[in-house]
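We begin with a single chain expressed as structure tokens, specifically the form predicted alone.
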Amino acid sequence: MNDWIAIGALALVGLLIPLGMMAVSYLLRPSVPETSKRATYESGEVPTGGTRIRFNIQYYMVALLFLVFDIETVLLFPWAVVYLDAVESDAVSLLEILGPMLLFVAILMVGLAWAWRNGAVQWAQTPRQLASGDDRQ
């Protein structure tokens, strides 16, 4: 039971330190209300136009694809390290070793093919697409 007390104490300290810092900063901060504090800050420049502009969805799609394949890499490296030890020990078959990872990579490749087919990774249109009027992006 002593382990749980230590974990509880650590969790309590982990909560009290940030809450205490926020309370101290709330009590010590200067309170000078100004309307200029609510203005959008543009690196010292006067903001022009509205703040609600639309971004191209492809920026988000590329970021999402990057995260998916970055996580794939993070999962592949430990598997590759364990793979050699598993092959050398005759305790498991090759299909048991390669099967789950090949299924994992196959699912990711299907997702990449789907994203490619739907134009998630297409930044510009080719002259052929412009001539045919295909504006799918």
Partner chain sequence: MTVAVEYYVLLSMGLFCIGLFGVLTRRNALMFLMSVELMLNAANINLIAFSFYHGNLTGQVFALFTMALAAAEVAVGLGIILVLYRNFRDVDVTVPTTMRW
Contents of the next structure:
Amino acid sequence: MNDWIAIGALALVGLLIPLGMMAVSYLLRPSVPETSKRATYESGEVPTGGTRIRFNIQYYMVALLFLVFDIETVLLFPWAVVYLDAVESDAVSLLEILGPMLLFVAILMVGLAWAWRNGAVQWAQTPRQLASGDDRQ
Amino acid sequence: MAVLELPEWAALAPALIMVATALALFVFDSVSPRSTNRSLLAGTAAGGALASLAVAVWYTAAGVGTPTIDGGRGEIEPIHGLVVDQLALYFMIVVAIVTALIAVASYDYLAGHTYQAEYYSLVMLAASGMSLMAAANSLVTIFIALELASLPSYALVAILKDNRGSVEAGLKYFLIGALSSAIFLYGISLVYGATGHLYLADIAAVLEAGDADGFGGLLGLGILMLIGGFAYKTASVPFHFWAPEAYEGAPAPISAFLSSASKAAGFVIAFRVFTTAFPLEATQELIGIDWTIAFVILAIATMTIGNFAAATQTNVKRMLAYSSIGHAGYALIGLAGLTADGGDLVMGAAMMHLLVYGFMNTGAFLFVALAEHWGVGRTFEDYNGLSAQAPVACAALVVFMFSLAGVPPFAGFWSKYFLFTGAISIGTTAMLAVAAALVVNSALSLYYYSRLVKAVLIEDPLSDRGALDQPTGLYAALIVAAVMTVALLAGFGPIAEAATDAAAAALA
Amino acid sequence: MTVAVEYYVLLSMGLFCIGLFGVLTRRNALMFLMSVELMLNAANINLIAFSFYHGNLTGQVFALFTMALAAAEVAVGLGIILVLYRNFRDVDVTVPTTMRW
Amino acid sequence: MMIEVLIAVALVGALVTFVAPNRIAGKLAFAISLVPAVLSLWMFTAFDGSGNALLEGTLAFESHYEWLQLGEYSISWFVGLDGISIPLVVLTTILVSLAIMSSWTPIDDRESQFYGLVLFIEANLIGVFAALDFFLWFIFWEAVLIPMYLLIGIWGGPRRKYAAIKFFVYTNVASLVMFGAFIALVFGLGDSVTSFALPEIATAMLEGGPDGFLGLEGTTLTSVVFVAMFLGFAVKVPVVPFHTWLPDAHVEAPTPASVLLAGVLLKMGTYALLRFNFTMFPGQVETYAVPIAAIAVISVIYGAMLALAQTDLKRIVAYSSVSSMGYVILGLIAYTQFGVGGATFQMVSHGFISGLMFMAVGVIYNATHTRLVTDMSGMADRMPVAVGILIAGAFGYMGLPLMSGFYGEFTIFFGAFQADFAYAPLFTSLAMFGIVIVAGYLLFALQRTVFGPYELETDYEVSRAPLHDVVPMFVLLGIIILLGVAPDLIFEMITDAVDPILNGGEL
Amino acid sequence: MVGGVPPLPLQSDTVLLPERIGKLTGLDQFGLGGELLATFLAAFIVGNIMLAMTGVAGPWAKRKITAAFTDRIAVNRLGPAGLLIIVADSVRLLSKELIVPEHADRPAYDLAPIVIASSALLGFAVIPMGSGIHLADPEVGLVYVFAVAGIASIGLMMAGYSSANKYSMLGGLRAVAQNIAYEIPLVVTGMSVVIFAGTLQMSAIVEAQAQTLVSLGGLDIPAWYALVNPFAFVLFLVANFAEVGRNPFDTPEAPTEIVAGYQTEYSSVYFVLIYLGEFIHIFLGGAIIATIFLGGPAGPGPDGLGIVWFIIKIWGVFFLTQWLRSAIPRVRIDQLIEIGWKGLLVLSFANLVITAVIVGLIA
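Having displayed the form predicted alone, please output the structure of the form predicted in complex with its partner chain.
Next comes the full complex, and the chain you just saw is listed first.
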């Protein structure tokens, strides 16, 4: 039996359980519509403004960083899988199997260092940084 | 012959130097962020490009990658998928030249700009990608190198982030670029489907052995999509429409970079893919049509559309952008003229044109950069009478314009003439039509190029403008480009030889 | 229980066409980006299916690279869209028309 | 190496002048231009060539280097002088020096650029007359256009933009036609040529001609190429009906540019006709003799008539140039020793005379700021020397004996009478009638402007011309008289070079 | 070039749960339909084990553990040790009214709980739980687990944005920022295990840990990767806490700052699902740790005890989670991000490189 059919079956179960619970709840729960109930919760205050707020640019920054780094790890996985076999076989030297990965990680690290130093992963700016007049965002 | 024996990977040195320079700049920017030490940054970038240029020239002179006497192909393949032969070295030289000019010119253009180090490192990264494109001989490496060249370019076009034109240009460049790379990739996947290989020589072997029979449709569609990808990178019809907007909005040195180096790099992969992977006869047997026909059509359409559109522009940068499309059409002749048993002359001519273009077009855009630096405006009228205040720069502009038009005594004359004779010597009706289109378009192009010359030299300024400064870097780059455009006229022999040899080796 | 390669090609072509349709009709830059991602993934499906069909791993490995490149492309694209929003207060690709006159 | 030195001095001089301060540019350019002038005069005395450069003959100052390889054809740096080209080189260098000196007064804006361009033109003109490889020749040929276009466009009169563009478009289209035709010819010649060296092509043409190209038969191709090249050069000469750019260009051009334009640039056209059409296509020359002679005569008469109708002094001289070049064409088509030799002599002679005339007109204009015959009279009162020279020049134009014009025209007519195409005597007689008209309009104009009571319809006070305006004119006048008195100075070497053409390639 | 199937890597000879059930029930004789049914049954069993565990953990164990740490008395009225609170709570929550905020984006609002709950459940498909309870064993098991665990971020984002509440919005954003910040250290550290094992298949990773590391006086210490590379183990643990959003990394729902983060506006069964999803997630994290660092179901005693050992290990991790919840203060959002990007990421890459070098030198 194919592994993926089993996984698909679990996905089905994973979907059916929540749906079942929702169905049960639908049968059990009361429904008493009332307007003020549906107001969004803002610690008891009357809500002001919408939710389309402008939030910290850093959220985008880390998202972009993640996008790149995460996918780069995908390229490392195949290497990690074959690493042991390659090391144990005498066909290739250690440098040949280790070198490219080291280079790859080194370049990634240069990228991280650059992002770090340029404040891409810095959540908030200190007053001193603000005073330096840079509007990096 | 080289006295010292270098390891094999050193053959890639021109590209590796670019990569190393880009990383060095990133490291520098990490150590000291927001540095505005312009001399150091521009110097590093220019130094890297020049080192790459020197190594590439040295290799070419030393005969690296030339076919051996005993009939071997002689190319060096340090990594499977990256090959160093004459074709690769030739285009590495083109890329390095343009990069060096850009780096020097940006020294002044970027004065007061926030992202100095980023700018230079992105330029160097893109240049690395272009250098690698020259060496790539597998669809995998080609695609990766293509993206390595494209991604920094997108950012570079939009780097003036408070300038709406620049951002708009970046967006359009990016959108069309993303679309075309998707199409290109799909084309690759179809070719892979038809042949089971991504390595160009293997694809050819499969095609020639007839092992891909029955996959003609897939292959044909794949090739068509690949052509689409090249068309984008070289700003040819039908993916040319990003070019005017992107070149116009981008910082002028970047426009120069894209329209010269990026275009050349696009052509080198087109040359390599079509000469290596799709042997004419075998492919024709399989898909039922000669793929050069596509390039004949594209060449004529591209040069005609580019030139006619250029003739109607009022904005100088946009005119240059359209003219750059026209020149892509000229270079496409190199592919249109390939035949089963030859075509090295015409392909060589296209290569020569791209090298010369690297100087004259870069120079022309750098003049625009200078005008932007002065803040004189963007239309022909705004340029009126500049020569009274800046005679040397305007003399350089005259050189570029007439060279672009293909008028003697400038190097552009030779390359256009070689293209013309190359097309004629093939002798088919299609190629004669191409040659005729070349002549007609060249004559047309003289009209709008001389319009700029006329504006700068002959017209009187619309309004008084103050004294114009003479930024060292821009002037230096401009003058070097102009001198080379003239000097190449005399020194065309080695270039013609290198180009035709490389083409012959690639076609062999 | 293997699926014939033709179906994969059909699937990928379908996906490609959906992506292309999105590219041609959507005005939102983000939707455009997503459509392009669809097209790239269509190519990936092809690469992997044919890799299996031809019995070599080249296509699969290339697909890995493609994913990485697609991510990088999106990263750059989002950055550009971000500055686009800063300048034009919109992510509609038809809004910026400074250069059309 | 001497030719390279000549060109290099002019080129480097052009660059140096271009970046020199405006204040000293004129003097500097003149000093630099003296070097080629003196050198070329020395070369003239040291000339040891014989025969024709393209056919039998030994070249003087020859140098030949491989340049580049284009498919099966090689292109080379190939220069050398024969009896036809050396007088033209000397004409160029001397005229440029004098033109520069005569620009000191009128040019008062962006001088360094102006003189730089003039020197650049000089380099290319020398190249045109010395080049013996088609590509080399073509590059020099085209390179003349750009600076000339700029000279007219930047320093010209009120309608300078129109004139400059017209000049540029006419001559460029003509070049394109000629270029395409010649390339087709070379391709048509097939394996019999392996380079673009003109002697090799000329030999191949005389020994059989092309095999055909692009579906054209060999003989058809030859005829087509001949006609196309004739048209291409005819624009440059210019002959009626391609002459309309010339008056505009002359009228708008600043004096020194006019001097060069009339003195040397027009000769490029006739020189090229002689070198290409009349050397490489003897058969076609015979075939098309009558129409070409007709065109020549029409140019003579029509040009002169137009001159008669003008009131602008410069236009008068310009149209008379059209007329004079008609004589040259007539001499060439006569295809006799005296005809072709006379035509060549006339090229040189007309170069000096028209240069002198334009300078004289220029001096008058500098003083009066008008060139209209109707606006002035009695100039002789105020500027006797300049006016005297103007009169002398006019006599030269009319072909007064003891002036070079006389010898040139005389030999042309002499040769043309001997020509063996149909109606040759008739054409010659008609052309001779042109002289009468020339005399008519020149005397008319002189009488109106020079003599009579002084009167001027502008606000300018007229005084004697400064020395540096007059000196060049004196030099030119001296040369004109010298050539008139001792035409053999150059006529011998010219005939020596012309003979092989007429003898079908034999010396 | 007619295609052939490439030689597959050696399939491990573990017998998976669906086949066992097929054999046990005789369903394997009914062809494809039978097999499918058997598979579904197996999936149902696994799903319910997890549900049962979270049912216990959520309403009861959490309170008990926290109470023990803070010296309080927790649930003790209903049933022995208050265990019946589970039933009471589930009835209470399921029968509550569902209140949907006014401007909610309904499709996303409805989907989010399902995504959160089922994505965590999906990960268990490839976990070898011992005693033959192992649903599927694909070659890419480890990557698969990381991938499906990542889906939860989408659910959190959906929940946060669709609620039309600023707290929710911020909570969702924080959740995603945190997840992605720690995802990379997590994956890269996991990769250092792959270097030892040379495979991504979960069963093979477990097998690889069965070797003996050292023998201490007759006592064989197995080569659990937690012992082989404790540094990686610690890194992974820390990253995992952040992944599942528990102290000290519970900023996304920090009650004192943004009420309850992305779940502020959820009530009734939706709240149950999100709550369940979080707990399943904690257990999934524990299962991953147990599998790749603690030898999976390995332990003294017969193989049949595997599931017991496995559950003990998972609960161990859960216990640790609750311990930290009581013991360590929450970090600020900026600290959280910077710890992730500047600390853990660098450390994890360092770990990877050092591991690779050491493995390379030893082998």
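On a predicted model such as this, the values are computed, not experimentally measured, just so you know. Positions refer to the first chain, counted from 1. Here, rigid core means the biggest group of C-alpha atoms that superpose within 1.5 Å across both forms.
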inquiry  = Given a core-based superposition, decide whether the C-alpha of Y60 shifts by 2 Å or more between the two forms.
reply    = yes
task = Once both forms sit on the same core, give the Cα displacement of L15 between the two forms in angstrom.
result = 31.8
